[in-house]
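Next up is one chain by itself, shown in structure tokens, the form predicted on its own.
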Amino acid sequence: MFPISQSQSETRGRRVQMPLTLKVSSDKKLPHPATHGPRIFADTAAISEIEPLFRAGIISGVTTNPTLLKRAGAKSTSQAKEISIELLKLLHPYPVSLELTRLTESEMIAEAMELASWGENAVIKVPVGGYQAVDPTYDPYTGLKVIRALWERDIIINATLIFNSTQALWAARAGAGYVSPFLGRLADYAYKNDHPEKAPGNSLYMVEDHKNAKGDQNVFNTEYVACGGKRKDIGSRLIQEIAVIFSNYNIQTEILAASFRNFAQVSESLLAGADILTVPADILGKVADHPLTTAGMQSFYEDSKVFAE
């Protein structure tokens, strides 16, 4: 469990300057208690998880991918470009984040120009690195200099695949109104890639020999996120760096955590500083749950019944 004692009260700063996430009317008499709480997105392209969730009041935007789109029925360009645009209308003016799929400068901001048509709410989803793996050709900064160029053409971006600190920073900087790290996928290769017999979260950050005569340091991360506690809390520590480092210099690029496995994580998100959380529609449903809850209505009822004579 990512330690409450190690959130950061700067935070608090940083969010309460920032535009409130849920107004009311001006006619409305009694105030909203939570102005400035936390926006939660459901991580999925599926009309018929998405629907009951925002008409609930649950959710207030919707993060999509290719992989998605396909599992809620996209099988061509087409039928991918449908199923956006009407997510696009149900949430509007709420944002509905939209990945490009092109990998070349040139072709991404054109294929962004186009998903930005599709609705004034659309948010584009830019992956702010690994582009010499699909192929070692490619520019390593097409990701930066894409989000700079929609920065340009005011096109909201939500810089997706973060994984460290510097990366949120350097996406920030070009532009992305939103960065998304992704809290699963860190612990996910600590648990595959460190070696046992050394500190949790070596795969991440190790440094033995200042002079790497190996050449086998880690810094991937810093020392605080990686090794700074279990490997399942890497992404809490990872998401309280950025917010905090985000607070020294007050940059109002919000911090969309994402990549959940269970609600535990949703909740150390939200004591480490982030301001957004995409949730998978799975465990979005059963927000009101808890074994105790049902227990509770249980006994309630019953009890109630004598009332209905």
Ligand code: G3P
The other form holds:
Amino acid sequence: MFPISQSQSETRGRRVQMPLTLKVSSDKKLPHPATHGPRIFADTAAISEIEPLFRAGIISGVTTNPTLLKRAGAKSTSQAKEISIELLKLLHPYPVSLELTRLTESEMIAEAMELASWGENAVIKVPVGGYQAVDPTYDPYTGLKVIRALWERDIIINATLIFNSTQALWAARAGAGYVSPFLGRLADYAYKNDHPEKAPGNSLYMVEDHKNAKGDQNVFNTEYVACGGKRKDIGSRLIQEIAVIFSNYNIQTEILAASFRNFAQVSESLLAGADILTVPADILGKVADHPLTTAGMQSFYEDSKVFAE
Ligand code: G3P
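Any chance you could show the form predicted together with SN-glycerol-3-phosphate (G3P) after that form predicted on its own?
Starting with the chain above, the whole complex follows.
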């Protein structure tokens, strides 16, 4: 577990300088206690999952990608557009990230302009790299060039598929308003590729318990405690690295932790200094549950029956 005291005050100092993210009506006397975050977004395109979380004040934004739109039922470009516009209207003025699907600079800029025209709260998600994996003739700097071009057009960008802090810095330098480190995929990678007898693969940090890891990556075991727990999660270590770098240089790009697999990663990302967490609805829906909360509710309810008449 990383030392949580590291750079806490610097991270907080950077965050209070960021724009206020929770809207409070002007006639409200009681100030909102969590104005400076952290913000929680829903990582889904399903309106049925988003609406209750939004009405409950849990989320203040949504992130989508082509996979999530497909999962939400979109079978064509026009259906994806329909769902995206519905999301933009429901969430307004809070941000909804919509991902680019084109792969060349000019096409991506045109697509981004189109997506941005659907709602003023649209944030354009740009893959930071990987273009040559699709076609070796593609320009490896495509993502960064598009980010720069969109920033010049006053379009807010979420740089996605971030797996190291240098990518995050490059994206911030290009003009991204958000960077999305995929901590879950990184942890999955470490579990699958790090072996006790070998040096860690491309991952920078060993996880201590990989010897016991099963196929299931979810960490619901009672042995694990987020604060002071013994597992090193390379995903949250990445978040911390970016938080320290951005705080060192007062970079205002927001760290949008993404690709969650479990509750522990939620707590760890918050401790590591993420500005925003985008979490799948099934995890968000269960975060407030705890066996002791359930037991407490049951006993309070039983005892309250005495006062019922
Ligand atoms: O926001 C990014 C996220 O949707 C990726 O998550 O679960 O596909 O790694 P996952």
